[in-house]
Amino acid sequence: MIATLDDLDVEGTTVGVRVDVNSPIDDDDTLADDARLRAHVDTLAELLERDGRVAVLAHQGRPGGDEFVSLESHAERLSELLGQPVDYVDATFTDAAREAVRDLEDGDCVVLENTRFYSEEYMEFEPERAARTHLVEGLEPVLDAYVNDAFAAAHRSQPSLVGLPTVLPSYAGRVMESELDVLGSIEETDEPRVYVLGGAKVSDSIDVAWSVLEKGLADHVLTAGVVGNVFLIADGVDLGDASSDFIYDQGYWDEIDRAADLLDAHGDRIALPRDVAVDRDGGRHELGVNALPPGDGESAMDIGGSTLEYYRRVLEDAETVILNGPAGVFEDDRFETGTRQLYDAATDIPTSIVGGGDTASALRQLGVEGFSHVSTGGGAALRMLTAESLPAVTALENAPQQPAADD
């Protein structure tokens, strides 16, 4: 049983709140997209309105990457979103960070520095070992409680995610609570239930397909994107050297055998693209999958119109649809059609659940709205859909508790 904000006596309590605000960054190191910050506003605003003292923990980017920057601009944007000053300190667990946390008054908020500026936060630990890291030992003395709202990072086992809830009374924030409620009850949704698996996370998508088909959770699985291309090759289709070489270069060649095994076991419930769109003479050109020229031909960049019509017919009979991954290279205007129209068709279904990460970014870019639930997490959402445990969620389940908040 995971405690939530309803169980936390917030007033006068210093709370460390782990969020996931990992965002696209402009060339001047400022935020290019604040969608992930806006997702956490409800949790942070509630804690502040209830006179909590809030210290925000988050990561941004990966070491060596262009988006590996400080959280100063995140704090500035949070000030605007929350309608009150949000301080920033360029430290995470040092004396300067502890002093900034100790100085908080009721209803105040400070953003601590990017947790990944410290090597421990880029490593995976068992919770007991994570509790002995410098980050956790440095922050524990100045925190009364911990809130994890970072569902998108819940599949990681890093100190700020599993170490702090080992030593502090811990609670799920509103984002985490909502994600667990929705994704944890897929089997309770109405049937027929259709999964749409696209994008380039081939191994994860095959894991999901195996899981939901074996457990009888999916009536149909529709494939698209690189995932669809892998299944086509597994089905004996020659997609040409360009598409095949891309799959090989990405290290997905071994997944073809797994896809073939899945087709043998459950092929009657797995739908493959019937046609694809390629770049020919600078324009979009559609070909049946068996009409693609062998050898050095064009890459499959999107599903074609025949596939879209086929998939729409399947979706028309569905009561629940779970979607993860774009149908093609949606960033290119010529090849956004499959993603836009497929996801738009899904909005007409009574229950429509979208996996996060790249999928959520694609939908924001394309302006497609109207889903029952859009997850904030890509990898975390996929793991939940395979019924695998998430380390950060397990840490919350095992966390010490304080007495429930007064009614």
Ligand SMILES: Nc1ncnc2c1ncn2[C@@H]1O[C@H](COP(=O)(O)OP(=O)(O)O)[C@@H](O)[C@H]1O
Contents of the next structure:
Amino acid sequence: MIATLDDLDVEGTTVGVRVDVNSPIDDDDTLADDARLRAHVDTLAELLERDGRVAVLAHQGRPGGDEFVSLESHAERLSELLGQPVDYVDATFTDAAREAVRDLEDGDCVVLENTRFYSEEYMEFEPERAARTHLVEGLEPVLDAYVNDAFAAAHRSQPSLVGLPTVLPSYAGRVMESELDVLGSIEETDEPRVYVLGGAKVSDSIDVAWSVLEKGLADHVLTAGVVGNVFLIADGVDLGDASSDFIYDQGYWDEIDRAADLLDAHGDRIALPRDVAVDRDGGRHELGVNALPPGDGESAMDIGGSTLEYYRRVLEDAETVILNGPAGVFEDDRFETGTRQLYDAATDIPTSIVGGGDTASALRQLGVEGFSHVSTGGGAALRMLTAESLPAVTALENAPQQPAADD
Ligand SMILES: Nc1ncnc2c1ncn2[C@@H]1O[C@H](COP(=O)(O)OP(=O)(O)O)[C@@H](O)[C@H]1O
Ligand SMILES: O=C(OP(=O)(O)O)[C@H](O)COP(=O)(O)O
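Got the form predicted on its own; could you also share the form predicted together with this ligand?
Next comes the full complex, and the chain you just saw is listed first.
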């Protein structure tokens, strides 16, 4: 049983709130997209309105990557979204950070520096070991409670996600609560249930497909994106050198055998693309599977019109659809059709649940709206769909008991 903000006596309490605001970053190292920040506004505003003292913890990017930047611009944007001053301190658990947290008054908010600027935060630990890291030992003395709202990072076993809830009374924030409600009760949704697996995380998608087919959760699995291409090759289709090289370069070559095994075991419930779109002479050109391989250098960048028609027919009978991953390279205008039309068709299904960071940004870019639930998580949502436990959620379940809220 996980405690929520309803169980927390917030007034005058100093709360460390872990959010996931890991976002695209502009060339000047500032925030390029505030969607993930917006998602956490309800949780933070509630804690501040209830006179909590809020210290925000988050990571941004990965060490060495282009998006590995400070949270200063996140704090500025958060201040605009919350309509109140939000301080930022360029420290996470040192004296400067502790002083900033101790200085908070009721209703104040400070954003601490990118947790991953410290090497331990990019390592995976058992919770008890995570509790003995510098971040946790540095912050625990100045915090009364911990709130985890970072569903999108809940599949990571890092100190700010599993260490802090080992030593502090801990609660799920509103984003975490709603994600667990929806994604944790997929088995209770109405059937027929269709899973649409696209995008580029091939091994994760094959894990999900195995799991939901074995458990009888999926009536149909529709494949698209790079996942669809891997299944086509597994089915003996010659997609040409460009697509094959891409799959090889991404390290997914071994997944072809797994996809073939899955087709052997459950092929009757797995749908494969019937045509693909390639770049020919600078334009979109569709080729039926029978007309493959494509020309030299041509790669399968999207599903084609016949596939869309076929998938729409399957979706027509569905009561629930769960989608993850774009159907094609939606970033290129010529190859966004598959994603737009397939996801648009899914909005007509009574229950439509979408997961994936790139998927959510594709849908915003393409203006597709009307889903029952759009998850903030990519990898975390996929892990939940295989009914695997998420380390940060388990840490919340095992967190120390807290006194009941007065109100
Ligand atoms: N046919 C394809 N060939 C190459 N890349 C593709 C193809 N289809 C989709 N993609 C890419 O997949 C990426 C998103 O996949 P993924 O990271 O798995 O999604 P999410 O973050 O939603 O889980 C996008 O950058 C998109 O361009
Ligand atoms: O963006 C995230 O995950 P996602 O790309 O699966 O949605 C999370 O912030 C986790 O980041 P990480 O995959 O660098 O640990």
